[in-house]
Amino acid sequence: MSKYEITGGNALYGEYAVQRAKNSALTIMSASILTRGEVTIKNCPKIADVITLSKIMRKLGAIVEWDGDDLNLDVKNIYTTRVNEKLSEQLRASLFLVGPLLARFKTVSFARPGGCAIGSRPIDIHIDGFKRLGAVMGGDDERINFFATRLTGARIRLKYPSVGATENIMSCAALADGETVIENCAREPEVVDLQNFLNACGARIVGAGSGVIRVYGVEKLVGGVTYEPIFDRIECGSLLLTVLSTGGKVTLKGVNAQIICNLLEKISNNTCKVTVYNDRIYINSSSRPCGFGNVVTAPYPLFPTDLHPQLIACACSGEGKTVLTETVFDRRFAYVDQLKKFGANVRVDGSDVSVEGGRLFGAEVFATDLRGGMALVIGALSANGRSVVHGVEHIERGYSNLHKKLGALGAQIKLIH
């Protein structure tokens, strides 16, 4: 295992280039299978999840190679639709391969996916969508198999606006016969990004970003496409909360402020000054943050669950009260006991996390999931003294070269393998 050694108490200054979106890159990589050709993802984030998915796709027969910051995929010669179980256990996003493989080959076999232990994330919404498109399910407790002689468009109403299910069904329906209507679908910007990529490859999809998506099935998609995903709004939000917590003056580059309005509103009402100009966000924080009041996580465009731990970590280092209600994941609280080691006054009551801000002090803590790990980094950077954050491999799943990028801003952070 790797760890960060962090000496906190330093304000951050400089420019920070926000990476392309993790959650877009993974779905676009998977959806490239529909093209039966070659796809280039420009400025693809070099994070652990992308590397793991690359290994899984190579096991299927794809050629996946880096060219600088671009990721080239050649999926012409995929020869198996059995998704490797050992690798997929490490990555929940391996589930995004199911829709494209089923659409192209009419069969797929996959193990139940892994990922962060942040609560129950059932895949029944995915399964129901595939069945409604005409697939038949089999398998056992370890693997799930789908078969179809033909996929036919259908009207599918999701019981919950699941991002993954929306994207998986959308990809699968792209090659189905006729029209598919997905109702109560997720509205996240990454869903719009996937629609734009698929349409660039010849798909006919409209409505992403709204509550209803219409997919008009086509016979095939074409390769030879170069596509750059949108910016990573969760990394952007994580850095804004970091600077609010530590103090300093930082410019975040390559962003679209319109799709993080909910977070910007909460930060702008705090103790910092936030300015937006073109694709940049300027944050100037000169004092400790105050409490955020009542915050509720919910599907987009409301406050994202993937910024829940980071916001709580920021609140711990400030003054005043924050109460966050988690409505998406039922076990996203493992980080709380670790924040307490910094001296944070934070507690969990059911689905609520309550914070009374105060001073934090260096501690040795252990990350158990991606976003909770980032919260511990924020806590360590804003604490007085030296901290050690274990479990960096969880953080590296979503943040590329975080220690180098923070170090360039003046943070005292060192990666120890």
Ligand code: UD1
Contents of the next structure:
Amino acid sequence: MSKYEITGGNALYGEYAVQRAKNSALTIMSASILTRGEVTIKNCPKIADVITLSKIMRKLGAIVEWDGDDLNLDVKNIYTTRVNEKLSEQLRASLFLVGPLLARFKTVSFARPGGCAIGSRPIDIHIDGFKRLGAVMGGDDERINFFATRLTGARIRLKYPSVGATENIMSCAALADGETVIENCAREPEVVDLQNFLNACGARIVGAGSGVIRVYGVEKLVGGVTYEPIFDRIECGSLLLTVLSTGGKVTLKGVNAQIICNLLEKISNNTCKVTVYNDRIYINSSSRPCGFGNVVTAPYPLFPTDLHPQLIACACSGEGKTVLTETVFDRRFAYVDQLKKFGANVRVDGSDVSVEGGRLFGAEVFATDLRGGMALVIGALSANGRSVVHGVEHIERGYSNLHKKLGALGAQIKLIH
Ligand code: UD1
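What about the form predicted together with the ligand, after the form predicted alone?
So here's everything in the complex, that chain up top.
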């Protein structure tokens, strides 16, 4: 178990290099299986989820090795399609292996996946998609098995634009016979990133980023590809909300502001000044944030659920009212009771979180999920006095070297194992 010791109240100054997207890296690692060759993920984030997925892939027979900041995958000699259950309990993204394994080997066996405790998180949309492509399902309460003699393109309308299901079905359909049309699909930038990666390996996919994706199945995908994922828009957003909360002047490097225009609009209407220049965002925050008014989380391009807890933490440290309605996950509120320990005036009512801004004071708090954990770091950095944030393992699932990167901006934050 690790914890952060944080002394709050410092404004942050300097440059912050944003990592490549966690949610792209995980799907691209999984989709590399389709190539039967070698793939390099350039500047792959060194986060716990990537490390765990690497371990799961090694157990399948893949060679996964770091070369500096790049991750090399060699998937030629995968010899089993049984995904390790112990490791998948730690990582919902292990589910992304299912589509590629099924497409390449026509069989796969996996345990029901774990991940952040933020909602019921069923996998029915994934399952329905595989069945529509011609796979047959078996198994029991603990494991699910799929097999197919042949996968055939189909018209698949998702009942909800699930990011993971869109990516899984798209990867699986890449090697199916004929054309697959995925309707009501997720439009997230990471779906576009996966399409670009698969096309770089020889797939024929169009439409990612819109509500309809067309996959024209090909016989094989080829390796030998080096691919750099897009920037991590959630890390970028987390940092913008941190600086809005603590005050300071920070330049975020390596980003595409267009992709996070929804958040930029919200913070530009707040107390800070935001300027965009090429791949940089400058934020200058000299007074406490004011309330955000009404915010609703929803699939891209609307406000992302993965920035919900961080926005609430920021609102708690400022002045005025914020009401956020969570529409994507049904149990993303565990962090709220922890924020109250800082003295925050925040409460949950159904799927609404309401905040009346105020002053925060140092406290001992416990992270129970990734983004909720980041919210506690924001609370601690903007609180007066000393705080301890337990459960850093949750935060390290998605942020690489957070304490070092924040420390370089002048935050007083120490990681204790
Ligand atoms: C991905 C992201 C996660 C983000 C989420 C929503 C990765 C690794 N994770 O998660 O960070 O918070 O998108 O932007 O990319 N649902 C079903 N049935 C299904 C699948 C999903 O009902 O088969 C529901 C979920 O319970 C949830 C909603 O759909 O309420 C959104 O989930 P989904 O978009 O699938 O999220 P993930 O792909 O798991």
